[in-house]
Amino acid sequence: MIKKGFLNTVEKKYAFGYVIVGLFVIIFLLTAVLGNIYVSYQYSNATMELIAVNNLEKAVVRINNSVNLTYLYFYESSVEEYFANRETVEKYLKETNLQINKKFLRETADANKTIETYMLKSDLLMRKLQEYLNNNESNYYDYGELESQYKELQEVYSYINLSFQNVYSAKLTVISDLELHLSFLQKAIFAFQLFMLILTMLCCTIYLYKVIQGVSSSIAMMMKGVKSIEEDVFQARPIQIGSNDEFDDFANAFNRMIKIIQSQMRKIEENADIKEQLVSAEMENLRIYSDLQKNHFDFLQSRVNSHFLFNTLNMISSLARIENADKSAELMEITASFLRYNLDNITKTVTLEKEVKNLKEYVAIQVYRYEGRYSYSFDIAEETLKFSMPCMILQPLVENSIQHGIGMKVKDGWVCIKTYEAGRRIFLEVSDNGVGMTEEQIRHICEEMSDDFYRISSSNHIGIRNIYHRLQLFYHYDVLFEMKNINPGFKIVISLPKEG
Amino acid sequence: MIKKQVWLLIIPIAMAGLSLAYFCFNNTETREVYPVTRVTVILPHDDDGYWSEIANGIQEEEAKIGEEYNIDISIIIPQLNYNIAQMTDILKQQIAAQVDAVVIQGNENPEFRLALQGAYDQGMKIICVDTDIKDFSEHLYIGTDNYEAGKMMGEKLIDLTRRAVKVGIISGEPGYLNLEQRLEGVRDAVKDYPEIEIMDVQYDNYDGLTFMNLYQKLHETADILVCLEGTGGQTLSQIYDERRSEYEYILGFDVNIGIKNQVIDGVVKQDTYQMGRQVVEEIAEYIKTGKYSSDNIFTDIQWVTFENYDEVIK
């Protein structure tokens, strides 16, 4: 399942918490760094401005010294110094004018203008003095005018000094204000940092509390789900977490698990019913087996008799041969062979071929017995000869036809035994032209055959029922058993699976 | 859910950051279209109520419109009250500093006038406040119509007396046009009342001690004392706290305390605050239009007595 959003795992949620802390730390540090840079920049600016003003003042002092030396002592070198220093003054004037352009300060503007006035006047004076010095042979010169200009210049110079005092005073006031401003700024930065610190702690605490609460809540919901399963699997309800992380995956898996368990439990319950049915069937089998054991016991008893009879018959047969009674000897031999088959194969699986051979011996005995009053026909399909089946299936049916069917007739009775293959099944048919059965008798036999808990009854058709149940067990209840009257006679058709 | 939480974090952080940035950079000054106009106001006296009110008017109006018109005003006061030599020196400093305009109280001192003429010749604008200057080149006067003020004083004098009285007059200093105009106004007001005799004008040189000497000396002959400027009234208000009997009436200019305790009977109150404001307004007008709204800007005057004191001062 694709979860929406970025914070879709517990790990990412925790990591996001650390990202928040990191972000706050970066802001914290940035504030400190930027604040310091700003404060340093401001102090540096203020200092540079003061230095520029001081440089200007020193330069003005130097040119005034040059003026004084030229005017008072006629130093020719001072004239050159004056013009050299003048350039320095102009340079510093530009610097201070740049300050004014950046941030207007009246005192600096006044000082600069006063210096400009001074320089205009000093240039005029110095040119005249230069002219005088260059023409010292001249007898006439207006000294009064020079004196007046010099006095005027010195008056302006005194104003320059006052201006510089004002500038320094103003600059110091500005620096004082700056100091206050920066002090306030530093306090504000500190307050901001403190605020950020508190905000960081608060945000992280709230955020991590939410994350932890979400995890705890998810675990609690899962525990609730687990408990509900413990209490009653069928009453367990799906858990809905909605945390948009692995817990959602877990909840989905858990919910699927609940569904699977509930489905499995339902199947188990259904299987329990089947098991119960199986137990019942097993019980029935045991009962049938018990019956079989009993039958087997009866059979063993009869077997003892049969062996005795078999030995006796062999002895009689030998005597009959000695006394030239060949028919009797043959009959004895057939009877002995029939009995041997019964004794050897009663609990075994035999081929249809063997079963038919045995049946023919039985029929031969019956021919001797009834001296040709009845006829027997075999219609055995070749492909059915190798078919495996329980022993003694066909003989009781033929015996039944003789006893209850054609036995009632004096002559012309017949019994037909037929086997054939159709589809995936083998069909065994025994039909006769005897008296048949009433519908009531057929129904009664069918009821007895379908009764799982059949009991030994006084019925005359124990053989048929016994055959039916043996076949049912052998072929896992895949046996079709049909009985019907034919006109004249009676017919039993047994359908068995080819691959039993 | 998570997204909402993220926004709740980002918004306060961003706001805090912006606030800090604003705090750091809000002191950046921006100059308007107009170039800087440097104005120097030379006030003669650092008093408490008259020139200080003019200074207040100037500063408050500068705070209001100074930035818009880029006007920078510097107020300078000499160390000594009304010292013309110091004021002249200050004026010369301003000429050397090539300021754009000077605001002065006019006086007729030749040296002062010479320096002022130098300023004018250099292209500086001249504005006279409170007191005009006689026959000077193009300039602006802002202040009381002093002749009308003197006339108001004379009329009130007539109203108070209506009998034969001698009126002693103490003025500030000779050579101040405003005082001369006030005196002329007083004289013109009473000229039709011969029973009111105006005695010779005395000058206290804006000095309280000199005024008190004159006060003591004049009361022997004068019935009524008229002070043509504020020094007299201020001095009396500070020395006495109740009415005195030396004079029948004492009238003056620009004093408040003396009226309240009835040491002074009536004063002509000039609107000095208005004068200060008008100075800045007219400079702004000149910057804007290249001319003043008029050559003479007369400010308001009021007659204040004990009876209407609260109403007028309010």
Given for the second form:
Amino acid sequence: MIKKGFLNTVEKKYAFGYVIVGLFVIIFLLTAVLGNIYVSYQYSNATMELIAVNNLEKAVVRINNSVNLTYLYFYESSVEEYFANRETVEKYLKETNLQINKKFLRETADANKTIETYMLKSDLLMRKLQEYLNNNESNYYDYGELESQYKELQEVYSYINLSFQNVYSAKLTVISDLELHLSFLQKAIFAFQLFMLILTMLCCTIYLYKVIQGVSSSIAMMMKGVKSIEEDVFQARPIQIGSNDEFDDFANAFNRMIKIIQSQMRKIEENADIKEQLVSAEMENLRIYSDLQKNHFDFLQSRVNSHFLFNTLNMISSLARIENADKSAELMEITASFLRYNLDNITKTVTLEKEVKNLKEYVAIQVYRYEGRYSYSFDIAEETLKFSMPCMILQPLVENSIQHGIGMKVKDGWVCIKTYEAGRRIFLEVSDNGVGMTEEQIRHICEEMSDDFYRISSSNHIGIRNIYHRLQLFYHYDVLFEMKNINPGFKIVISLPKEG
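Let's compare: the form predicted together with its partner chain is above, so bring in the form predicted on its own.
If you are looking for partners or other molecules, they are not here, because only the chain is given.
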């Protein structure tokens, strides 16, 4: 029978469940990232608007000071400062006008119009004062007119100061409203994320329950069919599973076997002379069939068993020992133990003792691989063995030493792994006698380590970056990470709090 549909195997059904989890996780992360981007953007815009208004106020104050110095003390340098500062005012006026175009605010518009009026009047006054200074003729201008223009200009300036107060009040009101809006948005995002988390757990629980229930139901039906054959072959009925996976194939094979057995039994009854022989043959067939069914069930369960890989490696190891390939068998056993540790503990907290044991298995693999080109030494302090830490911290550092440090050496390369306790901290050291790094390379790695963890990196030292960020999260950012050249080689020192 040809199975229809996409989910036509047990493996695909489980994989589809993982896809559902992945989609929910992506939605969860996108919500958090987009929400943070939006909040940061709104705060940035509000801050830039305030900065632009503040810069405009400072520029107006500077040109008014230039007007005062020119009118009261006849400083020629103040005239030049006035026209230089005037360009600054025009620049910031354009920025605040762009704000008005994007989002109209009456107080800002009033302040800009008042400043433009001030600029026109100040230009007129400063040109007259400039002409007066250039001609140096005391009777050439009417002092009364200049005084009237100056007082009028200062009156406009007082209105400008009042306008800026109104602008600041309005801006602060807008920021206050923005904070309320963003606070509500953050609460809404948190509620949505909580809802998505609950929905993910609910959907996954229901889906996996249905998958497991389907597998259990299929196995129960198969066992029921086997039992019916054992009780009475002629009363056994074909079984119908309808799971659209491997169990359907087993059911079809089972039903065909029932028909064959029933047909044979009928022939046995028709021939009484050979009935006893056929009965014996039937019982033997039933025994063989039961064994085959058991083997089929064991095989199916091994496909969904997470330890199938390790069983396979152990089988290969045994075969290698039978064929007197002891080194291959030993390497296979070490590899199986190394992989088991990684898969069983990758999301768990382990002791330093387990981490070192796993690292020694990795080193043993490298010794086989490089045939003694490099040596490895362990200096592990007894008091550090029970220290709890995340899994897979030391192995990537040793791997980096091999690939980037001593990889070019033909012989006499070495890697040293050391742990010790000092004060209230645990220190992990990995050093080698390789080529080391330039100061520029070290600086570049440090910059990448300080970047956002989720940013994509093109560096060859993603392993170091990954270790650093995992330790930072696990130990609440109480981690010291030092990289330095030694003579010869390179050393990485990690300092962790004793109480994680």
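Numbering follows the first chain given and starts at 1. Since this is a predicted model, take the numbers as computed values, not measurements. So that the term is clear: the rigid core is the largest set of C-alpha atoms that superpose within 1.5 Å between two forms.
- For Phe378, the Cα coordinates differ by 2 angstroms or more between these two forms after the core has been superposed.
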